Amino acid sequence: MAYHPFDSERVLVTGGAGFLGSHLCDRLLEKGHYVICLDNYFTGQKRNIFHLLENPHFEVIRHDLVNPVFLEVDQIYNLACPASPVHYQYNPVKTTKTSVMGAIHVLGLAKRVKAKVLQASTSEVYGDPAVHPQDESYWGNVNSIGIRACYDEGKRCAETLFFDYHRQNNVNIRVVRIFNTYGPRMHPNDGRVVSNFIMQALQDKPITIFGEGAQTRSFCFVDDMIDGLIKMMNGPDDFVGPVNLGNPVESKIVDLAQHIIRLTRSRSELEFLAEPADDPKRRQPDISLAQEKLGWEPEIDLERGLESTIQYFRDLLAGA
């Protein structure tokens, strides 16, 4: 095992320069861990971790998880994969390879060094759900040949691999299904609804809504999500998941747009566009399992979270 001059766990965060990954690196360092951030910078950004580069307990490796990685670590958070439709549809074959080969490589590493490994899965495993709200027993409604399948099916296969490594090789796994998460450090051009709407509103551009805006999402602020990830990683070994992590408060997309216009005092107007294929109509997590097993539930409401996120994008546009 590699030597470090302090008593802490060595934690690998794949996708560590991304939106969620960089916040996770922050929190793990605050808790006194030695953190290795691995990223290929396809969607991750060095500015997300720039403030950490001088920290002696922080290490960065530029690496694509499609290829094996050999490290000595105690915990692995596998967050490596583009998570917005714009990015994961740009190269769908690479997206599937990142989910599947990435899972194989982190699981192989975990098996070799006996590390605990957490898979950041997604609410997209439920597809366009026929059950509402979605709980972990629901098997989903996914179009396996649609334009979103590279991400949906890639993440579903990754879950399969995690549970097979657990059953076959006794790897200590955790699987979380992340619902829509937002906050500072979202990529300004990632095509996700919160970042899209805020960027458009701050520039007084039309707010583009796909369909009539009646589809729903449930938005969890990033700080709450990081709390959930860490609680799951350090929870009891007899609870491996999958477990939903998200905010159960459901919002219509058109209502979100109007909310953001009000908070930004924007002159933007709504512009309605054609609805994309396989876009889920409703999305709301049942988090009763997370409440029971982890004692976790979100604490930051949409108003407070949006104000923080809007300020981040305002500073970004101002070049701060």
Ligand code: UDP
Second form
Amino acid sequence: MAYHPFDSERVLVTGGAGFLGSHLCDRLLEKGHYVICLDNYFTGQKRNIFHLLENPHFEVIRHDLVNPVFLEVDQIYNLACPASPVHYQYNPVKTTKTSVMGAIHVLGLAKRVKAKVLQASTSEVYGDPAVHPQDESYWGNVNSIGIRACYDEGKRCAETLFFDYHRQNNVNIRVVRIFNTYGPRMHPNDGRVVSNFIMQALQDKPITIFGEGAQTRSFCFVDDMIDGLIKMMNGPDDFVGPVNLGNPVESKIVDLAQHIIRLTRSRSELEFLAEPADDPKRRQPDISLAQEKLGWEPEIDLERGLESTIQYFRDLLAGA
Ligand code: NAD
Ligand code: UDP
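Can you now output the form predicted in complex with uridine-5'-diphosphate (UDP)? The one shown was the form predicted on its own.
Every component of the complex follows; first up is the chain already shown.
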């Protein structure tokens, strides 16, 4: 019998050609959904979704989410937004527009077609946190006029819009605050710490440490993050978030560099460079709420996650 898209739930993934979005598309298709991937390819890559293009349950729309979108869907994951500081600072006005106008457009769509909509928010809403670890009750410490503000304040405003559409228009929302996530399909030049260090180590180039490397992050492997996103989308309607998703194991940046040098058996040396403005000094999620409400916690430790990410970049450099 011929397949008809309305036989299964239709899911829109904005930013679907990006790092997290493409893994999410894979997983949703495996679960039997009909998936529409929307992207403007600013930081996303066709190679991330190339393997899906022949799938009859998958379609791609090239579209910039600063413009409205009209579709018929049941669920929306709103991931469209550059996530690496290098990319979101490239055109900061556009970054704010993408978060704010993008939120308005997915919320308007969700309101019109009565779809459930999940916002990919971020640990950056906590800014350079004065509370450690960060739980969802913390309101954050963001410099509203700094170079990270286009991303941080854009995402904060998007959270505001999600909760106002929920209260004012009864839109069925979910808000997740994603902490640093890494894995295969990160853009090799996107400037984030895990991809930078692995690419540098594999080429025996200096490992660029910003500041003294004493700042911390907590790294979650992509497969765990995708589990969390899907659990939150399909969780009870009375739990809309915000909820932290991330791996609570905290690492110093300099220790991450040593770890990657060891795993890649690299001859790279450490190079200490100037610290970027407003770089958060410590970041670690308190995931008690996700554990309690979603029964979710990460399962893949840093060593295993890094090994699989290193293999991805090895293949990429070898032209595989
Ligand atoms: P990414 O840059 O790989 O993916 C973002 C995708 O959005 C790209 O495919 C890009 O082309 C697309 N996009 C950007 N602007 C757009 C626009 N105006 N219209 C349509 N598409 C647009 O980044 P990622 O790591 O996959 O992040 C996905 C989402 O998760 C982002 O919203 C990001 O803020 C959030 N997030 C990610 C992390 C992380 O560590 N990866 C942490 C916190 C939050
Ligand atoms: N970082 C670094 N060298 C790099 C890239 C990043 O030392 O080549 C540091 C950066 O200053 C920050 C941390 O690693 O303290 C994480 O940076 P990333 O850009 O990955 O994410 P974010 O700052 O948004 O958490």
